[in-house]
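In structure tokens, the next block holds one chain alone, the form predicted alone.
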Amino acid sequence: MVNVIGLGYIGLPTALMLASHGVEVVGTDYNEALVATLNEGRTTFKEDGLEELFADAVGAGIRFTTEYQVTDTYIVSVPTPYDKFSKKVDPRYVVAAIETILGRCPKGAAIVVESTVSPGTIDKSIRPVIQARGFVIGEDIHLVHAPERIIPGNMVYELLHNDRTVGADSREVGEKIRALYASFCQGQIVVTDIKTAEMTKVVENTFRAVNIAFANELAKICRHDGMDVYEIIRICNMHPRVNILQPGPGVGGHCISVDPWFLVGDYPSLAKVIDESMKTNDGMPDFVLERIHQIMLENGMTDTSRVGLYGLTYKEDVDDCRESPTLQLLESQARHLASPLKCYDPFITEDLVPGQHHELDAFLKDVDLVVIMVGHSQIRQNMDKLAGKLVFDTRNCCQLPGTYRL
């Protein structure tokens, strides 16, 4: 049996995927309301294919509980925030999960950390906890790091098809865990050492963050001299060895906006390009706010309450608001603007921020300037409703004449 600890955006799909492919699984989370929802037969977030996967897993016998199980294999998938001052990873949730496991597990158990951590975190923060309890690592407890490689909006497909990395102290244990993931993963599964596995996951997200920062800086340069950054990127990407990503209003989610800071925090004198890239990305919501002010001035607008932000999530067609650029922008506007900006997102049904609408037509009726922060399918399919509005498109998805862009 496998006990998956943490049933959030990563742990739940992993548990469901294992169960639906013949593995006996118990999912554990400290959140009683979350566990109750799952036991009532309902998922806790929206995701393509998740409902079907959930039904398959329930049919295969998956169980959900707040209690840690006695078993020989644990997968830890709990949050790993970072300290915004030091930029270092905060491993307290992983450590707490490990400590609870150690109070239940039999000798010889394997503990697989899926949570993203900075290189060396398992050496510095996890091994000492295990050793302090009198366990011999490699005999009584086997440590493994198997970071996830999936993205909200396409989780189910990517769990099945993406390549994976398994880091372990011994090849034998690594191969055992590789076989566990191979029960459902159709991609290549590489077995390596733990620190390499830690580093590769952080580097993958850092590469994308630096590429996005380059695109965002290009957008600022092109705005300064009246050039079309999207046309420039399109032409440059025709080169066979160039692949510039798209600029945007900021970077959100719990990977690209967070993981690179781990390297900055751990290697402050070495990670200079990464540091500046993250500052560029983090500064984009304020840049968008400045552009809103410029557009208002150009069009004689003075009432910021007639400005509406479309999109609260961090990316299109998901309900995930973690590190959302829109929420970052709203924090800034509270300091700089007299009246709150209105906002709307078809995927966010609860009241999350002041001025939030819950119906597209009502939102559009109450605003004169629409700022597209997220390119949800809904707005792409309803561009005709923006006719007659001022439109500031930060995602380059609106082709209406007169649309303002980054």
Ligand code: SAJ
The other form holds:
Amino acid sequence: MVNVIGLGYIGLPTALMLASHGVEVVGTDYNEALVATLNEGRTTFKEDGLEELFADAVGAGIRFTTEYQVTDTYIVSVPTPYDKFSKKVDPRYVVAAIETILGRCPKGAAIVVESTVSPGTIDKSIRPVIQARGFVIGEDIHLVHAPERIIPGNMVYELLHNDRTVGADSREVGEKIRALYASFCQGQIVVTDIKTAEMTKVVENTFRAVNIAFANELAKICRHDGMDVYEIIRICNMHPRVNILQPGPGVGGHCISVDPWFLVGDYPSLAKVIDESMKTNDGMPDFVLERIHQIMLENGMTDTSRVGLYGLTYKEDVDDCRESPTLQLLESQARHLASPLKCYDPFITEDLVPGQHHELDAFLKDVDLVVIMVGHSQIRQNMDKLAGKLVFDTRNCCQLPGTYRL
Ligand code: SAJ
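Having looked at the form predicted alone, could you now put up the form predicted in complex with this ligand?
So here's everything in the complex, that chain up top.
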């Protein structure tokens, strides 16, 4: 039996996938409300194919509980935030989960850490915790790091098809865990050592962050001198060895906006390009705010309460607002201006911020300048509703004449 600890964006789909492929699984989370929701037969976030996967897993006998189980295999997928001052990974949730596991696991159990950690974290923060309890690693406990690579918005497909990395101290344990993931994963599963696995995960997300920062910097250069950044990137990307990502209003989510900081925190004098890139991306919500002011000035607008931000989530067609550029922009704006901007997101039903609407038509009626912060399918399919409004599109998805861009 596999006990999956942490039933969030990664742990839940992983547990469901294992269960629906014949593995006996118990999912554990300390959040009682979350466990109750799952036990009532409801999923806790929206994702293509998740409902069907959930039904399959429930049919196959998956159980959800707040209790840690006694078993020989644990998968830990709890959050790893970063300390905003030191920029280093904060492994406290992983450590707490491991300590609880150690309180009940049998001798010889394998603990697979899926949570993203910076290179060396398992050596520095996890091994000492295990050793302090008198366990011999490699005999009493086997440690594995198997970081996840699935992208929100396409998680179920990517869980099945992406290649994976398994880092272990010994080949034998690595192969055992590879076989577990191979129960559902159709991609290649590379077995390597733990520190390499830690570093590859952080590097993958850093590569994407740096590429987006490059696109954001190009957007600023092009804005400065009246060039069309989207057309320039489109043409450059026709070169067989160029692949530039898209500029945007900032970088959110719990991965690309967080993981690269781990390298800056651990290697401050070496990670220069990464540091600058993260600052560029973090500065984008303020850049958008400045553009909003310029556009208001150009159009003789003075009332900020007639400005509306479309989209609160960190990217299109997900319901996740962690590190969302819109929330960062609103925080910045609150420090400068009296009346709050209006906002709306079809994926966010609860009241999250002041000035929030819950219906597209009412939102549009209430504003003169619409700022597209997120290119949800909803707005892409309803562009005609923006006719007659001033539109500032930070995602390059609106073709209406006169649309302002980054
Ligand atoms: N973004 C841009 N321009 C782009 C692409 C993205 O501004 O061209 C922005 C998005 O709007 C969003 C942020 O970047 O705010 C991050 O979104 P994303 O779609 O790039 O990535 P995530 O955070 O949803 O998922 C990433 C993925 N990593 C890589 O592609 C290397 C995913 O595969 C990882 O599993 C995930 O991080 C994770 O959990 O680490």
